[in-house]
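One chain comes next, on its own, written out as structure tokens in the form predicted alone.
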Amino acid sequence: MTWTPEPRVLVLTRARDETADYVLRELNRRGVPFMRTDVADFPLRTALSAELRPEGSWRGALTGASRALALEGLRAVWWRKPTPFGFPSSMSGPERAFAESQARRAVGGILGSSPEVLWVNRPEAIADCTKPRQLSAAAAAGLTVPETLITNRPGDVAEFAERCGGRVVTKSLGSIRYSGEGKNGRLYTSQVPPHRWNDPRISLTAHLFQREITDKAYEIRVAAVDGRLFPVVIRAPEGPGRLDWRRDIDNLNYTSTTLPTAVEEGIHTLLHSLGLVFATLDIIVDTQNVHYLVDVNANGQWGWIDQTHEPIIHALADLLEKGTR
């Protein structure tokens, strides 16, 4: 194998994503050379070979329909929004799962081998930024959380409803999207009236409820990348965007904004600590300016606001360009 190392940026990430390819034509506008691919491409579209090295690094190249990856010359990976992995249709079930666990391990074992790379962000560490994760870390970093409850325990919901006065909430532990049963659908922060505090349902399986933000003045969706944040204002319209706003997309307003100081430094704290270099997050302010963090995700959207749009293309731009830290 012969390779000439040079440096470069792999984004893995699904066939049509918009919000990738406003960074990457800034990318190409700034001549600096990436591959882009799909974790689904391999190993029907992609090759992998690598050899390690006396040393401990590893050589080779990821190769693909129009152009070669040298692994040497890797200096930052965007795990944007990769699909799974994509294997001949004549293989069995067993066959599947096995070939599977073979590509993980390889593929995400040689490319996450080396402390060189920078990654935006390490596979592990967008799946651990769960929700009890991320909220026990923002606690820990000094912002304010919503009293919460995760439970399976009806009874316990209507004792945690009765603290908070009677207004909770419940959100998805997980995606917000669902399908089953030739139906898809989203699920949305929901209220929880008195009737339904001690369903039986509950108990079927793991739900986490919140106090409501009855003086809600306004949301802030906050941008990430590196160190630096891109805060906006969400203003919904009364109705149902009132309580989540990506209920009525379509009718919002969004303003710049700064942030108090301390917020900004709990943020940083935080994402240090989940080992995100980038993440939106989401924060409710109340009537009394109160910053309630609720939300942290690590592989969030942004491309829809178009307060920060350009500024975020080239802070992710600057970050990718720049590889190691």
Ligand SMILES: Nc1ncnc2c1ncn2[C@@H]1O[C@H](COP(=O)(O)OP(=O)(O)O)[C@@H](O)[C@H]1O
Given for the second form:
Amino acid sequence: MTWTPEPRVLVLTRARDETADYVLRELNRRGVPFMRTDVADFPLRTALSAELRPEGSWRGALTGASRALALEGLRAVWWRKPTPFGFPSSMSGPERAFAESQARRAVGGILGSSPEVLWVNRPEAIADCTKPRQLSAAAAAGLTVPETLITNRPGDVAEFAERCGGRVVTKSLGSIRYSGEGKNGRLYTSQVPPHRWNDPRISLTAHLFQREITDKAYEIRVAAVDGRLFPVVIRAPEGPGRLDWRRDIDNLNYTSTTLPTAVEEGIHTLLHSLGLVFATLDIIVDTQNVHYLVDVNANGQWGWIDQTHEPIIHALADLLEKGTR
Ligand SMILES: Nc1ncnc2c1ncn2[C@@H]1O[C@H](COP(=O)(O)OP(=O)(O)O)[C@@H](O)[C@H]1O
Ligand SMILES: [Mg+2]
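Mind giving me the form predicted in complex with the named molecule, seeing as the form predicted alone was just shown?
Time for the whole complex; same chain goes first.
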């Protein structure tokens, strides 16, 4: 039997995850031992057993079909895109809810209790990175953020829109995908024309309205990995991609760029205050060269942009290899 070194890195993600594969290939190339599993593998395919030691650490292992990870050797957790715990279908609803609560506290608590372990990123930090919180943290970090109103009072929209020169957009506070009851699609950023400012349906839940940056020169997608920034200019051709580049994803033009120092510094402060070691950020640059921060994605995609693909793979592998900072 060949000896394989103990994994130091735990990668939690779904079975099919091309983005994770890129980085794991690089870890393999470097000879950095890791264990890859999904949260959904617990409890049927992955076992966890840990005992509290007198000085406060948890000693034990996470054991999968082909690999085991000793907790004392763990240095980094990459929380990529895991799927929920997988319980037997024989369980009743209440049993499943109880089992989920137990598993979440045990797995999250044991893996999360060691200060020796670097998380990319902590799931709590990802959950906390809501649009209201990130925009507030961005403004406090000195970045320019478009005027934003979040409301369920239709009467407040018109006054806000008029202050924005009559041009406002709305966008989802969370995921842009929706599905169910025979409907599915994506909620892209869209303009809110004056006849919709008083739409009574606004009262049915919270909505985010923002000044539309009408003199957009181009947009920037920045990946941030452990303090290293990888910005790329995104230009969309005339058409729907000019408002939201995801509407024209096959026709975008990408070029590498650098950011003004003040924007770089703002991003470092912002990510520090959000507790994130990795994020992708969306920036709009207007014709006056003002950089507007509009979005922080705590678990954003980056794999599809050729210009930064390789450097980000290396930066993430460096971070996971290094582990605790
Ligand atoms: N205030 C705005 N003015 C003009 N375009 C915007 C504005 N806010 C967002 N966009 C466009 O819509 C896209 C998606 O918005 P974003 O703020 O990144 O939210 P999310 O990605 O969560 O839907 C941006 O990348 C940008 O192209
Ligand atoms: Mg975005």
